[in-house]
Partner chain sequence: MSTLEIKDLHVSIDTEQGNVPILKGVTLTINTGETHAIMGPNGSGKSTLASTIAGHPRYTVDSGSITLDGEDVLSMSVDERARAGLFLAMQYPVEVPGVTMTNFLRTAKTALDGEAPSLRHWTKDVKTAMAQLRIDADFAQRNVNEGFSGGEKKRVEILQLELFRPKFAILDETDSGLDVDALKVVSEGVNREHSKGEMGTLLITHYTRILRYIKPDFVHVFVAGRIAEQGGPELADQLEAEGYDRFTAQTPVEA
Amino acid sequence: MAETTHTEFTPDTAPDGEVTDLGDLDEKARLGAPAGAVDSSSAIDGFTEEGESLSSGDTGSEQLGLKKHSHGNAPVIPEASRGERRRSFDIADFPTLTGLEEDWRFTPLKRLRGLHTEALSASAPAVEVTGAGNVTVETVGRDDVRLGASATPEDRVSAAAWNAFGDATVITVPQETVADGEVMVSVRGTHAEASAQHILIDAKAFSKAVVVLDHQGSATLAQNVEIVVGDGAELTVVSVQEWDDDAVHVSSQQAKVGRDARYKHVVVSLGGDLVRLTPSSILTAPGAEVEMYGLYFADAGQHLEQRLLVDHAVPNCKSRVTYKGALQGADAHTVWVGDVLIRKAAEGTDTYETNRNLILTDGARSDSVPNLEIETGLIEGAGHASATGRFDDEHLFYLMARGIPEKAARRLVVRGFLTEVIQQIKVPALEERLSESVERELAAGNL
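Go ahead and give me the chain we just looked at alone, the form predicted on its own.
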């Protein structure tokens, strides 16, 4: 695996490697400023730190995280570094989407039902929080200083949601508190008008909790979920999308992970017409560990998209990413894009990501794009893997040779393929419910 070199960007760090101000981590990218001056004394003529300098003329017009190719009016290409993406609370900083943007090229914009173009003025889906009695739940106004302190929108829909939401739900796990049960956050939609929602989950230092976001009903929703994992805390966040067939859901779920903290994020997407999740984990202090799991099962006509980021900004952190998907029916479409960024300061990083997709019928399409960006060679290890295919004939033969009918054998293979992710939830009642949902998906596909 070759090391890549990009424009140097070193986060402000304390002597022991901790990021002192997450807001400064990507200040230039957040404000949309240029990546910085390039040292004119390059060792190789014609090259800069961003790669080959193809032209000194027209640098092209800028789009969201994209710039025109230096050969002229060629299609746009992504910025050299994932860390250079713009972040802003101002929707005006994000140009109108065209579908040419790297972040949106797989998303059918016409099916967003106006989330990227219209005012998100309808009432948001109702939120009900039940479960742990020693966790604080508040409904606060948008002027609450805690909102937006740990996450900044990275795209136009997220910025639109930030500017449109009214009240926010804040869930706080107090310091050194072990939640006395799962925190169940029920999000229920009742209409298809465009709306915005904001949720903040704050696990204070040395706390421990499991929070489940359970999305059901009908909605057209742009959602921001802020997640703070304090030093030494252990937090699991499970986001379940079992929407009605007409729902459209675009959700940014950004986590800031502190020193020696343990954060697990699990995505399960089964329902909805179009569901697009962008989970991200920023490791801000040494010793942080992140696990990100995902399961998605797309039926005919469904679009289920997952775009994740793991940002290793400091030394000696670990991350693991495992996403699995199944598809059946005409025009079923899934997208998985996994970005792992290892910054120059992140020495001693240990990371691996994998995506597996099982296509069950003709007419389905799966796009899988793992991206690993490394700005230092002083790491423990880094890798990625991606595979998309049909049933393993050897597995089927093995089961059928032992008297199991073909249809039952196929279901066993799919069930075993997806169970690994469901078992990571560690909430028995929810695991049982989702296993039954997978069975219904298989039955609907006549497998």
The other form holds:
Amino acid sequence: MAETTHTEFTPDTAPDGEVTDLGDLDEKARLGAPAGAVDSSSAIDGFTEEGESLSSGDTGSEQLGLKKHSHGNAPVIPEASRGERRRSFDIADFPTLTGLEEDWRFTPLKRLRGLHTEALSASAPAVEVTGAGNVTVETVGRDDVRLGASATPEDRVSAAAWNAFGDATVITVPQETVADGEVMVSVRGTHAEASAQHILIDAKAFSKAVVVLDHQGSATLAQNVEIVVGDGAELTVVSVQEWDDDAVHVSSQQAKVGRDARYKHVVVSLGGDLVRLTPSSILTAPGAEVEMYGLYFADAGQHLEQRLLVDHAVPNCKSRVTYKGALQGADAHTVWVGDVLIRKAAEGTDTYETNRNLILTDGARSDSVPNLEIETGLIEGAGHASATGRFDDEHLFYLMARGIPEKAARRLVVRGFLTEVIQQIKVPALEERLSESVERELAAGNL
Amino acid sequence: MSTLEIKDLHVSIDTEQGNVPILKGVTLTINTGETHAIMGPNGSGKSTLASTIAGHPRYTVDSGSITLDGEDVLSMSVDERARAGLFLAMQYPVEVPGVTMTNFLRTAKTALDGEAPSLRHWTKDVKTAMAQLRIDADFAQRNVNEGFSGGEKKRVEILQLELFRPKFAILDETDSGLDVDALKVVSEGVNREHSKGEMGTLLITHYTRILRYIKPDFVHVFVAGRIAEQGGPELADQLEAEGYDRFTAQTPVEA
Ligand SMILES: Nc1ncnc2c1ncn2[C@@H]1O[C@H](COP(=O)(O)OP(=O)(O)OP(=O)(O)O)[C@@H](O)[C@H]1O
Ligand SMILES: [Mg+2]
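Can I have the other form now, the form predicted together with its partner chain, not the form predicted on its own?
Once more the chain from above appears, this time first in line as the rest of the complex follows.
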């Protein structure tokens, strides 16, 4: 492991002397120690792994045992629990960003092009919805009562977007309706002025649909995507970021998941100067299952960040998170933070999250921080894994020594690595397009 | 019949202390059907010779030549050498992230043959070869060498040897890190392929024990970057009895 600093800790705000955390990875992150940061200069060959797997059987005393600790002099403002993060529609509730906040510490604020400081008053990228005929699509005003009913901003940019958007797009999959095709939501930006956008996807009880948000063009966009997965509904939301090189996109994608519902969220971030997604799944009733996938491929200079939250607030839900990233070129930077919160009431929870990164060239940096917070020992299982590998000259030599030409060798590695996530989309045309995009990325990197 | 010919090969590497010569005039000819053992103490340059034949970019050829049936090997890229029929079983096979064994083997076979193998036969060939080398079937779904033990990595190298069927196989200390059973299994793999009569073998080793299973036609003693003595299989027995002292004393190692 490139960074093996282990920062053990005593939770200073644990209620009633109870420990709210297992493992130390989450603490490293919270305390701002250099957890999981791997850059190409320090990464070692192949994959480095860290992770742990917990189950109800071993969440006993040894897991809960407190250890004395010391930690680095991190400037980051710690947060007591992910569950206590401020939520508000009022931008004034979020102090002006300094970059020291736990949830902004990896984001280069200077490159947000004013999303965190400006009025976001320019026209938002055009939204066009095609596909399924039995799904309702509306453009509504800010005063529509459905907006903001299911998701509350969790950060300053999200709150700013909430206060600035003009019309909103509402996509409703009616109750017990199976969408008769994919719902393609094309979001096309045409300029770089800061703007705000709100999209609501409402999958009613026992409905079934796949909704693809396809972001392209040029934009400086603060966006809230509010997602409701009704009881027994089955919803897949795919958010594709294939922006032009100059785009800046900060998007909060919060889903409220109902009883026995199945929710799948897939992030594909390829294009844009800075893309920061905060997808979350709030499990609100028992029996729900959530899968969250992500694929990102950062080129020279790109910053691609994803911060996830799975909030297990109720019993007997299941979640799986799998994010994979590839990086190539000078100053390519990716960030993955996976917060999984198992609240006191969430007995019987079964969760596992994993993030893997592949560094293809020198000069790229990947940060990977899994955070698992567990407030009850009565769970099925909880685990996380984070691994960052580096493709270097020795790997290349090995493959070429078996007759595989250089370009094919690199493609083989990257394709093999990323395919797992692309296959999750299950929209053949889109899968094909994204595979081609990945190939183009490789070609563009002169690999 | 093919011939791999190495003539007066001088090779150096660039280090922080500057350019260091390692091979100092190696001459060696291997024909199809022959097994040559190269034996020598640690640091004598055995892996350097193997890696130079395969085209590892770390090594600079200062003079001399390597030809395969008269074709200039040194002007070929690493992958071209493999496609020309050279195979290096590495001393330390690397773990390749993100690529499953199945995918890797098929891709390599396709590159080597210039066409995809017939899927049905290929799957069967892979399964059979894996079983013969006592490699668990579930290795096929694992990433190349990822998390394999030292011995497992060596078996997987020989698996590739059997599947890719090279004209010349260079085995760099394939025996090191193997217990007796694994040594037998791996040696049988090499012998199976060799017995088809279409391969020449360059067997690099530090110890003589693998020579009980793989019989060399020629033995070359490698010391300080050159061949200090050569002979038949009896030379190996002599080395087993006497060790390398005689040679290292005769030929002081230059830094
Ligand atoms: N990358 C390198 N940097 C510095 N020195 C090197 C490097 N590679 C090889 N050498 C040196 O070159 C010499 C020959 O090394 P080589 O690996 O070819 O020996 P070997 O005969 O294969 O040894 P062993 O039996 O230990 O495998 C040694 O002195 C070694 O230290
Ligand atoms: Mg060696």
